[in-house]
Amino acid sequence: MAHACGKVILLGEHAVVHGVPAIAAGIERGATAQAERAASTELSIDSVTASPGDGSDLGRALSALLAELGVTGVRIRASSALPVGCGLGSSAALAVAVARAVQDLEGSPSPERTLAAATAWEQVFHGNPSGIDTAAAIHGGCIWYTRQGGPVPLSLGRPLTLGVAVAGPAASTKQMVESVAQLGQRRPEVFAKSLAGIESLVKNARLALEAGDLPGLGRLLDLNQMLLSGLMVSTEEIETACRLARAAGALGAKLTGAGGGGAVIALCDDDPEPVLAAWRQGGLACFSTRVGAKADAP
């Protein structure tokens, strides 16, 4: 059984598409997959089935992944514990789990081949993804990520306890990335200042993570949320979820992923239950997760 992590972006989403560093973390929930030899190729994800040439996005993604691996004639069964389209890396986790399962048929998976195959899959769904979702799914733990340099594992001064809530309907990552790019074209000076501000927050967050300064990290999360709101990717539901988390004792809260809906993360000092209870009372589906002090591949 192959496994891959879901992910949250602690700081830097959207800006990472434009060359700014971001910090992501693999979370305990993720995807699993098993593969076996078969006369024809087929992928089943929970109740959905696809195959190369069937005209579906999932079929095209499967075809791209298998072409990168040079494999045909496999039957794959996969499952995800992540909500789809909410900024938690469901697509990338499935891609990595499937790529690992297929490679298991021939021996130990290669991280390089897994990355290439999962990237081919992600390009079908997201056009020009930054690659941070795939990197987090492969590496787990906490990573510093740039498009130019790829992932660098971070060692944390203290483990992180995060609450995760789904705040509003899922949004299209591709559409949200395009909307931010269009904003940059309309208001280039404001956009450049926003990117510079996010980059400064990300760099300070790395120092806070390595020092185990959770209150400092929480303040940086809140500031990153303010800048994301300025990029027009937040929503009323996201702002409400952040406000509920802070009122319940969260050290900081922000959207994670593309925005426009989807997931919110809240950094908790230790016990996430007060934040989760506040979210549940507000009608939000939520869960907690921990990120270890060191990055370890699953």
Contents of the next structure:
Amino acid sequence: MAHACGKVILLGEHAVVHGVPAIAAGIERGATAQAERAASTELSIDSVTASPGDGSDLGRALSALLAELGVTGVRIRASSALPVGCGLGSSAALAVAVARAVQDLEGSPSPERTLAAATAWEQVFHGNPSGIDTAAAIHGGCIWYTRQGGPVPLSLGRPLTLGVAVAGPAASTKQMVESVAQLGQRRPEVFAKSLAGIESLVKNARLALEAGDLPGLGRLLDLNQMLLSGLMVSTEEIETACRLARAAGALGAKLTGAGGGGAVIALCDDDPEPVLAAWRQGGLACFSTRVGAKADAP
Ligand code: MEV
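What's the form predicted in complex with (R)-mevalonate (MEV) like, now that we've got the form predicted alone?
Entire complex below, previous chain first.
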């Protein structure tokens, strides 16, 4: 059974599409897939089934992934433990798990082929992805990521305990990325300042992560959330979830992923329970996850 992890972006989403560095972490929840040879090609994800040429986005993504691997005649069964479209990398995790399962039929999966196949899949859903979701799903651990340089594993001074809540219905990553790009065209100077601000937060966050300075990292998450609001990707539900988390003792909180709805992360000082309790009381589905102290392999 092939597995790939989901992800949270700690800082730098959206800006990463425009060349700024971002920091992401693989999370334990993810996707699994198993493949077998078959007369016709088909993919089932939980209760949804797709095949190349069926006209669905999933069918097109499957077709692009298999073309990249040069494989036909395969039946794949996949499953995801991640809420779909909420910024937790469900699409990339599925792509990586499926690409690994298909390669398992021939021998060991190669990271390069997995990356190429998963990128082809992601392009169907996301148009102009930076590649950070795919990189996080492949590498796990905590990564520094730029479009130009790809992923670099980071070693953390202290492990992170994160609360993750789903604050409102999912939004389309493709549409959110397009709306930020349009904002950049309408107000280029303001946009450039936002990107520069986010870049400096991400660089400081790397230092805080490596030094194990969790209070410092928390403040940087809060500042990143302010700049994301300025890019019009936050919502009232996201702001409320961040407020609830901070009031319950979180060191910092922000949306993660494309925004417009979806997931919020809160950096907790070890015990996530008070933050999770506050979210549950506010009616939000949530869970906690740990990001390890070492730059660990998937
Ligand atoms: C989505 O998880 C992250 C975005 O920055 C898009 C991307 O990097 O492709 C919003």
